[in-house]
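What follows is a single chain, given as structure tokens, in the form predicted on its own.
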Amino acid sequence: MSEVIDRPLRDDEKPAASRLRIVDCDVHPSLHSVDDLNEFLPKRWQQHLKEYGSHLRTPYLFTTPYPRSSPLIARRDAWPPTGGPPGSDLAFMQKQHLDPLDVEFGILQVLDLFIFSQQNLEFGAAIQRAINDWQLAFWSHRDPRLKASILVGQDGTDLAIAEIERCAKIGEYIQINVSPRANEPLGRRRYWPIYERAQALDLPLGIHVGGYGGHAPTGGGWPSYYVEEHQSNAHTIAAQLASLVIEGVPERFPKLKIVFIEGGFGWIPSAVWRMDQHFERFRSEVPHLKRKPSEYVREHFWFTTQPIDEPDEARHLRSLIEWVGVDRLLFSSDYPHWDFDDPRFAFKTPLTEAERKKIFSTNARAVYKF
């Protein structure tokens, strides 16, 4: 997490003259109000939303994964002067984020209405379809820098496939997004039809942290504190990485590209070391795996950078980046959220110009084919 700079930069803080245009893989747009969806949502589901609202898997009402002190998870300076929640005003986003930071492309990650966590799968599919259309009409068509994703709830697999096919025909979406908090671990075969379509369409699978799962976010149960819940995001992603690899998804879909978003990357070495070690001991149990887990991870998975784990000594971050692989990292800011990473100050360790170019631009351009 880097500091939000709300003052003029000192000379020694100014970016280099050859400033690099960036691809930001995690930009959060928001609805100004749910009425924004009316033109994309059938009357039946508009009425359903008004009368019943969301029916989520979380066991607790009126709670969120983040405290009231960070409303809507947002930066204090990200509330648009025109009203509405952070991320809901395109002109303000352009002025505050896209233009000054020279964002060449920004990938939209929508979190409104708990898209992936609706218990009523038909209602969830209607909301996902409306959000997918809203992304194009309100964002991508108004600013071509902003790229939309196909949001689907994987627990309604048939509905998800239909939505993927519908959006693919439009041809303007750059990835398929699913939740890390589905009913079962992501490697399970019930979800494979989605992975099969992603591979056939050559669309990366994006998995953004968060959501409301019916399961506790940690293996030890429900956390007591917000800081504990925020910490658990890395555990959730690590568990889903293990599920996808060990269940054999990369082996079954050798051309599938998977991007973990907003999970950071500091946890990767130990998680992969452990998978490799256990694979050697238990490989007779998983004969469908032809190679070590680390080999699948290095060929099929990418990780966005935010939130960056920042050790006291910069050389430790350097070692971490080298182990994970410069080619595996995609820059993300998480704008406009409170733990936003400013691309000018996000990496507190020396990077060569070639490494910076890979992390901030060319890796994403290769994965998403910009």
Second form
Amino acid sequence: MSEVIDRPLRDDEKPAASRLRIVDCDVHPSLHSVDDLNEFLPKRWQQHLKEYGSHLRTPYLFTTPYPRSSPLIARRDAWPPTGGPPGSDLAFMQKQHLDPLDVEFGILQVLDLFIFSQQNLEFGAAIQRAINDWQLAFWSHRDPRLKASILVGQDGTDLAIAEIERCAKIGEYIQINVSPRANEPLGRRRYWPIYERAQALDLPLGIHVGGYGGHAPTGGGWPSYYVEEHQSNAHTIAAQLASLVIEGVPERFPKLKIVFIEGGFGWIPSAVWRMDQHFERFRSEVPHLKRKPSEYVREHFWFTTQPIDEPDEARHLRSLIEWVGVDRLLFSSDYPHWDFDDPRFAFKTPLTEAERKKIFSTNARAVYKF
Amino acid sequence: MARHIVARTSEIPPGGNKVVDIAGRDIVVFHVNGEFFALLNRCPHEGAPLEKAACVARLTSPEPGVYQRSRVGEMLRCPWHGWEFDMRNGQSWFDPKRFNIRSYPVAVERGDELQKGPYVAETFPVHVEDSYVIVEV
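In place of the form predicted on its own, output the structure of the form predicted together with the partner chain.
In what comes next, the whole complex appears, and the chain from above leads the way.
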């Protein structure tokens, strides 16, 4: 009837989701209950979990990480109608997130039980192993879009290597996840066996922010407020980026790929500029580095997009993306957490179709080899 | 603007809300302390559904360590990123000049008043006890 109505939509008029299948590099599944792990957890550790629970390294009495502002740090609309915590119901996750946003692949990031932060390394290894099995049985095998990671605690390095080998034989995991808050900075030599295995298996190393390490999350000590703590995610990642680069991890493992997850990317330009500047002045201290830190960052590291910084002027975000590099960014939503980014509205700055495609899909496909 | 009867007052409990489709628009009607407010059901930031928002108080602090709550239940906190809006006019609390939610006039009228019209052909005894929420769009 009307030409206007019958005219097919131009590409730029369609919602992003319908013209671009996305890879979401940060989707959080949750245990419905810890009993979900029983089939994967030896009786001895089930008993331990029941009697002792988590033994974390937080310094204060009665500090539980939740709730902080939003219960289970989740979107208020993400509680499954069937009960259980946000992220624990696959059908609801499909209906609310995977289907409407056209998620082609979603990478699971498990935070339950503060898996990386356990003081008891053997208990930590037992629940890491159980969670690794649970990711396949409860998620990937029920929805092949959802990809699992091998979660290991790097302070029990020998236990971590054994778990990496066990999971690698299964062949379904797409990365190896370690904590951003280990006992020592991540570049230290004691963790190199993990990086060596990651390189040999050609699995990227995923580092998701958070957790409760033995150190204060900021260089200034323990923050009073959640707002402060949330800020510190970026500082922690920046410190770990410097540690990995300057201790020579990319130099030693030239094929290793490292993905920082949920650290945002606004802080990257100044951190890298400073590293380069100091490298010029103090290179005799670190003669094992053959190239400028920025070159290692641009070849070995990727960064997921959420939380996206939202400057008042859109062009500043645009400049930031250009400085960091369109090839370095992997879209992530952080579903179902309170600071979730909707891929249709997250980037409040113009991106070309080619740039969108890279950030929302092809960069991740190249890193994870989908 | 047309007037749309969207609910009986008893349908929306205090602190609750109802989502209605009016002329293709997703509108959410809140009941706060006996008053009703209608807003577009979409956060201007990233599009979160406001029907899942928390109805909170305005929290202010004249100085560190001193806290004051006011207008209990009248502030809307987005279910995703916690942006706060004034339910009465849809203005954001943190940046009212740049961000607001579209709001619509709301009236509450008794059912028997709604029955009245200029054209009455035949009368029957009608007993209407409910009140109705009316949104103008």
